[in-house]
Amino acid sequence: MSGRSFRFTHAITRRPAASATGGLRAVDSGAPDVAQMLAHHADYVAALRAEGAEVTELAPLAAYPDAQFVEDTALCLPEGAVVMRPGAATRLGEAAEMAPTLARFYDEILTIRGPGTIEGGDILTTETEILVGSSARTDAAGIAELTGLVARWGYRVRELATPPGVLHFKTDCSLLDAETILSTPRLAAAGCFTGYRVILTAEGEEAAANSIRFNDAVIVPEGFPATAERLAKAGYKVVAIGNSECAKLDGGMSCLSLRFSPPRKG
């Protein structure tokens, strides 16, 4: 099905909890303003709905300060879903919390059992393959287990390396369409995207790399005008959403939703 890697009918999000101020972060740039985070989250959900998404908004999970970053909990494919095994110990319970919601949409749900770990933020699904970056959160054993699970659906997994000091593979890249990837210069220089057209983020705007293509829109974080202009000049419809508070927790546009087109249940 052409476009299945960026054309979707559904999305799952989770509203941030007040406990988000205690979320994980590589560098402490101050506690996020949860009220502002909630306002940005509402704008994000509205942007998805404007592109035709049926959005399931889940309630906050106070016990998990990073739970709004739902992408790390699962991989949603047209054939089925795979529940991840996050590499941060404080996030392990988030994946189990997501499983019942996935069951509303999928008959076939597989689970990463371990001992390896893998998070959705390290997984970029294109039309032809699944790219997975090894990182501090995703290890070789987790990637190998995922590879075995999705083989039943005909997917090929290619393991790559996330740049040193970068949290997730998709911190530095995102899919724009079947042939095109938005990438930071440092990740593109590693040769990850041979065979794809690459649009580079502008100098100093590396954080714009974590954007999402959802149907006709590319949803980007606000504050990166040169990269947004590059995307617009390439013919993409650009929608900018505030992300200042999630950025303090190393979170970007892709982290905040699971995007998919479920099979017909039954």
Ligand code: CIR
Given for the second form:
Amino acid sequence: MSGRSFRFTHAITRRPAASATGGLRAVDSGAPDVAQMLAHHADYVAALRAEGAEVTELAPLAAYPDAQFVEDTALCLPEGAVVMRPGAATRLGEAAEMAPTLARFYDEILTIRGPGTIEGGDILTTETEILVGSSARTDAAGIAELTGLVARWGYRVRELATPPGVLHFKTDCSLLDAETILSTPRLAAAGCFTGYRVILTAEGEEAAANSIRFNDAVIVPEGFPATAERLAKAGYKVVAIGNSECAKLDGGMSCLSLRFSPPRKG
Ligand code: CIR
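Output the form predicted together with the ligand next; the form predicted on its own has already been displayed.
Following is the full complex, with the preceding chain placed first.
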């Protein structure tokens, strides 16, 4: 196994704008403190750099209060990138904003044209397949269009269901290595991960499921000690980053970056 689904040379992030206070959220638990969010964001970028990433930090986009959640705008694969078509009306324009940055790294950029919608947060790429959860943001037409596009690179797409009331598929799971997935009990119970080893989040710590494996580190949101301990006991190097402010906007560790190893540009 090459580890290409969790070993990367590059990442793209975008600093939150002051307008992040107006970001989408399922439940209003108060406005996020943007200064605190920026401090957490800086820690996150530093953690990626500590793992060897060349990080492209994009400037804030005031017109898009959720633009720091760059993961939703694209799917980056070793062969090429696919620009998404977000299902949230206020986020649709974020995808086109990301395209020029992707063009710095990729010769081959494909685009979801619609009418379907699909967001990167619903896509989990493992070593052998691409899992996509249908959700309020990602529909069957969007998944079908992605399936058709990535077939040229030999990828198999498996359609699953994001649990009701959960924003994205990866709100509830993350890849830990070639054969292991961190999942909430509710998602694992749906049977999506047959054939994989599953580590469950601890009771009451479902929000820890949105973590990322980046090179040698598993970057987890701070404040979920029992799950962090499970991961450490399983042999992973755990790095915890504050996420209190992005959590108010239903965002976590995966949402804040695009992670990839670009092909050599021709
Ligand atoms: C949204 O509702 O779109 C943002 N407030 C949060 C996006 C989180 N992204 C992700 O899980 N990939």
